[in-house]
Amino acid sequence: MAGEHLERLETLHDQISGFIYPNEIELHWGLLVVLYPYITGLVAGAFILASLEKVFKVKEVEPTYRLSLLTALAFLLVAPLPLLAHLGHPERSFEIFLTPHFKSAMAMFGFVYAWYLMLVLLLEIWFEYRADLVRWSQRERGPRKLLHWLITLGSRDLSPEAVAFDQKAVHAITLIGIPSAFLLHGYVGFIFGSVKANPWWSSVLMPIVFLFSAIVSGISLVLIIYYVATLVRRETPDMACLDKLASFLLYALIVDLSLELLDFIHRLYESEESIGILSELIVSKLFISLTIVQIIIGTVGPLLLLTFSRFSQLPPELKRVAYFIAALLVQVGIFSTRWNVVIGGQLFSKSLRGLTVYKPELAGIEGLFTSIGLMILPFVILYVLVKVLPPWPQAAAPTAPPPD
């Protein structure tokens, strides 16, 4: 009788949606941690696709590559906030350089972000801007003509040595900049599949799918501020622009969504105990975020629009309005993607036996108004970088000054 009361319980509890144990009741990474993973994607993909330009001389997406570099920068500047944020206690964050912990990949973070910071995207720009701030300053007036004298550190060299020099720099930067893009958003996905006691980030594939998708991202979110910021400026979109990044979106699309699936369909073969909970986390708390968001509508959604508009005979003004929306529809499934993998992962209990749910607050420092003020944040700050920088290709000084 009690072998029969105890099977009558067990199998109570695996029906019954929502149990879990009391002391695993909280999510600890809420709404700011889904942030921290998709921002340093995005700066990641943009700085990858800048290095297409100089590395790989890919000079279909020139129009785009001061554009990369400064949006790059702009999520950079705001990357940390989620987590210092999330942390309550930002004042002591530079703890992390006064006392380093070298065998937590979360406090290396700290200097990660200060090697790609300092040492990538500044001096990259700054040596790609070098002359044009120079030729600059040398033909404008009042605070303008001050603040590009002060970023060019009062360089004055315009010599052909200097600019081929420049052109050098940052070729070499680029070189050394990629493998650190790679190292500062992969290091995230290490974070989350080292974690063994979670059978939902516990892959090899984390980090790989991690950095895949933050190209993917990075890519369509430059297609997008590009586009707009043509339409803004009353220009026509580069067409051969925009079907080379249309073109690089797709495959790094098929790339992404093949190793997720390769993941997928490992899991499956392993099937391991707890594939039942993953399976009932999926058909249930996740359906419509990872089912109908992620792949419908973020995956599957961009990669039919991509690939008819792209090798079809669509007119110009579709196939630029096509790219546009494919690439919202990528950042959808990006940022869903993200979701799935902070949240989803701690919907389980560890137990293995139930589930809970997780609602964002509205307000407050863990709350929606704070994350949708730090989304904005990158696109403020980027603005006020491109009045200062313009990447415009015809905003490039002269090579020599005008004439007094």
Given for the second form:
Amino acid sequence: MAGEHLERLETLHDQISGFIYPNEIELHWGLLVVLYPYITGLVAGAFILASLEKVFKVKEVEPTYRLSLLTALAFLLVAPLPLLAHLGHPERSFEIFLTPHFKSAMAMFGFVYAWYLMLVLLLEIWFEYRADLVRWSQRERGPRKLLHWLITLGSRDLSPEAVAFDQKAVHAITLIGIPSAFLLHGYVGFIFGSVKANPWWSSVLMPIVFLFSAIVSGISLVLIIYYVATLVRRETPDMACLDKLASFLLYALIVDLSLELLDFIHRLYESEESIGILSELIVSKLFISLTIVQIIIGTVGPLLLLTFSRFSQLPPELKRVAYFIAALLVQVGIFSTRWNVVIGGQLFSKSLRGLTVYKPELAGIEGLFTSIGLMILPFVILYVLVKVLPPWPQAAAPTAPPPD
Amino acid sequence: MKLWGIADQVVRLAILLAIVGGVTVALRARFVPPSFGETGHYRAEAVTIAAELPVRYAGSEICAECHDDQEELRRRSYHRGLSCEVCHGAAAAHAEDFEAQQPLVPRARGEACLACHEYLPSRPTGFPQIIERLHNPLEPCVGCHDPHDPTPPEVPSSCAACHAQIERTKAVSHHLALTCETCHEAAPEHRIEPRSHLPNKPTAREACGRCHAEGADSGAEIPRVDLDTHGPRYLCWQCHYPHHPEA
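Counterpart to the form predicted on its own, namely the form predicted together with its partner chain:
Next comes the full complex, and the chain you just saw is listed first.
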């Protein structure tokens, strides 16, 4: 074990440039910590998209409303897992609930998370589905009936007042939910932005940049899932809906890009003592993941593709494919954004005089395979959720109660 | 179910929430140690437990009671800031009863000294450093330096002994051919008692102008600048690091 570790350090050692402190050779926050902001970003983004439909009454995106909620839930359930795996003692995590530490931003994660999961997302889904759940369980039998009945918590009132109450509740929760989703991902940005010792992270813009990249990633994820789901279900996607999603994606992308540019220009103009090493970082260790992947492939590429396909006279089939590809590119871009923040922030020495490297492991709890597993898991959960709570319009049970 | 006019849904959810809250309160009662939070965000008992651990270090004052020779030497010399146990290891048992434990005696070359004196760029300026491979190899350090009074047998000849990082930086710069004395006047006492005899440092632009001014009487290969217009109002070394100047 120790020998292996030394060997690893030795290979890293050859790629260090300049002067770094001994405890900076190896990164402490690896791939799993990249996943964490990536996944929470998807949650917040998908939820904000769902809220658009409710609060601003954007009728076109209605077909994705329930799907967005379920997507947000599936990813939210996975969001803490990378952290638990990274910390290595999952069984101790409940202690942050038992002995809350209000002065530590990291220790508050459990509360931010619990608030969002239990008081926003689950509640909204419950009210949204309750009437349908009752109707489904009336028609079904066997375990499905029992399951749907259990989820209603026995609240079986289908009177118009009760259903109207559900709708009002959904609306109210959405109103609380938007700031909560901002809080959730703004919080993740805050964690990084408030590390004053790290010039790459420390920036008041960080929570806002995180938020907008979250919105971008959430919209593009829902677009991808909606498109693939219609393919699998052999339906033609609702083109008005896709067009609207693509427009939202485009606008969010523009805001996101301008915020990041603002951050960049601000740093250049301030030109603090760290600017030398950060410039070196950008042109050497982060060149591929920042310039090529994040900016060119992940932002400029989709921007052009979306603008072109959205406002051109392409046939719908082609348009859809173009949107889909743009959304995939956006995902790649956002993932590398997270990578560049988390990994990039640890590649330079606090002495501001040297750079190290990061090599993800393959196996092992913090390795590549774990990360891939954690990225597949939300889709599995989403599959189950879709089976239990079908989000498709056709699945919604007829409003008239069946004759008893 | 409709209580006091509250909607059925809300009543049921409230019950669920109350159960979750109740379980949390019960878990808290079961798992949070009683002394938690008494003195801070930790278990107060932990302090008592830590205090009960066996004492391993005696501190440096007690040693002097029996080893006044070494103490006397150390107090007057460079190692005055070091505690005996830094080199001799934990010796509480020895101080209690000197027959019970023999403290470590790091006589071998490099056993104790290099942890502090091997060259490292991050050590503070002026800290005495050597490169072990080049500094009198094959002989134990204690052969020439009494560890309790490590004053070198002769005054160090080069500034690099203590300013290794500056020397090494300069060695790869355009100024490699300049000796330190070109710009600093260092009294010989600086090498013996560095802090009480600090050398001087250039204070005016003319110090550099001596070689770099337009009309200066210096080698033809030296690049020239016009002192009046080149970065006026600033000292040269606010822009150029003198030990590694770059244009």
